[in-house]
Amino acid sequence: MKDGRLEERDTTMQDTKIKASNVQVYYGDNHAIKDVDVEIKDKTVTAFIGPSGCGKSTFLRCLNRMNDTIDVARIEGKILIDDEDIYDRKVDPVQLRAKVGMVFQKPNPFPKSIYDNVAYGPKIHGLAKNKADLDDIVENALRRGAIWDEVKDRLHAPGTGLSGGQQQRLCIARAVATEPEILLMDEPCSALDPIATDQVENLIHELRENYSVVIVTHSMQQAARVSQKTAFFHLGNLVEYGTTDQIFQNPHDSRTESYITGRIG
């Protein structure tokens, strides 16, 4: 970040990409997610915040089915992704979440070369007709995950050997191989050391140029820094969203002036 914070653009007249309404989760009998109503713009970084266990990770993981894998979680209510009903039975969550990319809280590169990290995705949805087709888009989204530079001469070492940031870089470039309209991070500098932070938290910003993006993070400086829309959850609730200005200069629930200003949490 040149200036330490990223300029703040009008998201008011942006198309919205993701549409929540009504959204309840379940864990078994616990009410984990009430009630959530939230719109979220296209080419924007959303940032998700609130106290550990206040449900914002639940959310994120609605946002691409990956409560779906969890035999006791229970999703009512409606997501839209361009007006599309994610949880209609006609959708395959496995085709949904090559549109919707997912970059955890640890870098979790899978125990193959840094290429076929990249590779593994395109290959499975069809995305390449032949190797050169593959190569293209292996490098393009290395560049993309800003790495492409300090592995373009190493490609077939292990993704493993990586630094962490890189790791975490790589992730980014595995999770934007398969050309997906929303990226979703939960906590992706958590893991990471401040220079490795700041060059994931700079290709945020890159990202937002062509995708949705939502972050959940427990750094309320971090979310000031990249986003330019905020959402803060409370117990389960979806307390107040808004312009991140407008969030953390003007609150208008107590309950979020009292988590920014370290009250709670």
Second form
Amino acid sequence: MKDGRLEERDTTMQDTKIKASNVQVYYGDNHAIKDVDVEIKDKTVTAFIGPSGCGKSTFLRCLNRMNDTIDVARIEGKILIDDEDIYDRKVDPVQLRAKVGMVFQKPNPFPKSIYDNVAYGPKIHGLAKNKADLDDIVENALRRGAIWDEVKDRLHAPGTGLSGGQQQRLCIARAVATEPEILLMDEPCSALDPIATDQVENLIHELRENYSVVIVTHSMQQAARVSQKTAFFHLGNLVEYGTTDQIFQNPHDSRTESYITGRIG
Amino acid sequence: MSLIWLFAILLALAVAGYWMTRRRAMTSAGGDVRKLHSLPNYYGMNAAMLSLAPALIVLFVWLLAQPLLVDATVTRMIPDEAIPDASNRGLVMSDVRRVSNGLDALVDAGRMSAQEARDLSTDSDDIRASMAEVGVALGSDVRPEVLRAAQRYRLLTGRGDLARNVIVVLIALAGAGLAYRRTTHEFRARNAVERGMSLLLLGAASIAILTTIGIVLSMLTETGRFFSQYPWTEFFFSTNWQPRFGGGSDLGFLPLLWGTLYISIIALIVAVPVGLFSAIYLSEYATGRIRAVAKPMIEILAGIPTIVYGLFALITVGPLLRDWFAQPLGLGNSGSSVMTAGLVMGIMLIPFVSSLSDDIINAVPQSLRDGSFGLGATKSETIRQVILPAALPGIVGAVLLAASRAIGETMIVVLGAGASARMDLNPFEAMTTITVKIVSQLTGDTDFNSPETLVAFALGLTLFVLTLGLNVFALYIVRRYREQYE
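For comparison with the form predicted alone, produce the structure of the form predicted in complex with the partner chain.
Up next: the whole complex, starting with the chain shown before.
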């Protein structure tokens, strides 16, 4: 475990994938995110932790402009992905979301077959040349979602018929199928039992090879297990951001310390 | 004593029972509410319930039974010879009732004492004239048997009413008394009230069910009578509808079925796309402010009486279609047509389809939309590929419900499509539907024993089976859809 951490620390030297500066989010009159500055590295798992209502999910949804679908939400500040401002007028949020995939808190497979669930994104974005190509994409995505072996014999069964953990891995496969560069995960294990959680966490480890993964979690153990970098949010502020080891072993801010030792939250 | 007074007395008894029982409960607990099994109000409610419910049930049964019994007794006083040739027993009995009412009116107006009314005879007085003065119009002079029967009728009814009032009040008193006697601080009044409530609700539910059964049974018997006078093969398979009240009619229902289906299909072709698209707009695209205005506006359409739509069809749409489409295209020059009725009926059904579909689309979980947006799908892609497939069974259910309304619609068809039974493909031709023909077979001076009128029941039953089938199918689909999320 310790060796793994040492190796992981090297990743902090890699390129910056997302750079947010001075981000403010308002829900109507409610100032939900205040002055958040953060740099998220490529090929790294970054965890957002913090008590309920601290704004970590809200901030996550800024990164693929999912907040655009909420009428009352208003965002200020700058978020750059690969040095491109995603809130720039020229950027099409629909294209952006293909590049920044998202996995939600509750597994939400479409009421379609397993195959069609995964093929949905590639079909919309025209990623497949022909049927055989699409079959390959679906198989690859399901393999990367670590669910291929379980569903390969029933690709045309409804996705809603799978168990909760399988559904969530299907949703991850679905997100992976559109070839994103960043994967946002909003409490992906909160609706899952411990075994399914373990499967999804293993999957996150593997996904790190190819993607920049940002995960929001309520569980500090999970953050410690899966992430290399951790950001602690409190009352809409980004209180502390650093390597996971540093946050959990040597927090600089007293609020972070209170939270990880269980005194607030 | 009229019924209204009886009700007032029953109500007063119930209120009195309520307060007395409540006080008794309090006294039995020594004024300490905590020692009572139930809250004091429950003891009172128990008494009110026991005094009202049985009394009202007896009253209701009595009101139904007494006229039947009195009629049966009085009708024996009229010999068969006393019934004129052109009349029948039922008409004579209604004369008897009218004269009896006239006597009541005379006594009430103070023109006659109760004794005089009893002793009145046809020899001495001009009864018809004096009754006309108090507002009771008689068709002919009163014959002696009718007057005697009416006097008897009046006597029996009077006695019956008195007995009814006394018995009902006694039952109410007994109920209140029973509740009063049983009230101690240990009596479980709360449970008794609970049982009473469940019986009340059960009663309400069974009234609805019994009525349905009654309607179906009466339709079945009348339809049976129809088919005993008219061959069922002719009815179901003949393509000719030509009722003649002199007899020798052709009563094939296929032209009517064709008209019904043709008009309904046109109506659905109008209503389903417009209704569905407006539902999609309202639930997925419209901002809160537009939705707050537009949704009630669309639903106002549902509040317009169908006769008003009929007028719209007759005066505006019909001539418009005739002058701009039918005549230029050489498809006839009829002002009323299948197309007119179908279009207007379609407009009527728009709010029906749109508000049901709106509810169904809103029931699709937000998480599915998020999932689709999160994969980089646009709004219309999300709607076409995720939301509509998920909502499809519910939407099909909504469409089927709309279809069963279209099949049962009458007014728009009468005014829009006319009343001539015809099987034709030309949508600008006048045709008619099952419902319209039911109306036209039953209105006017009719004899309820000829196949020409009885056919209405056969038509009604066919229509009932048709819409029932559609409704059951729709409910089945809607229910299956509900199980789809969690």
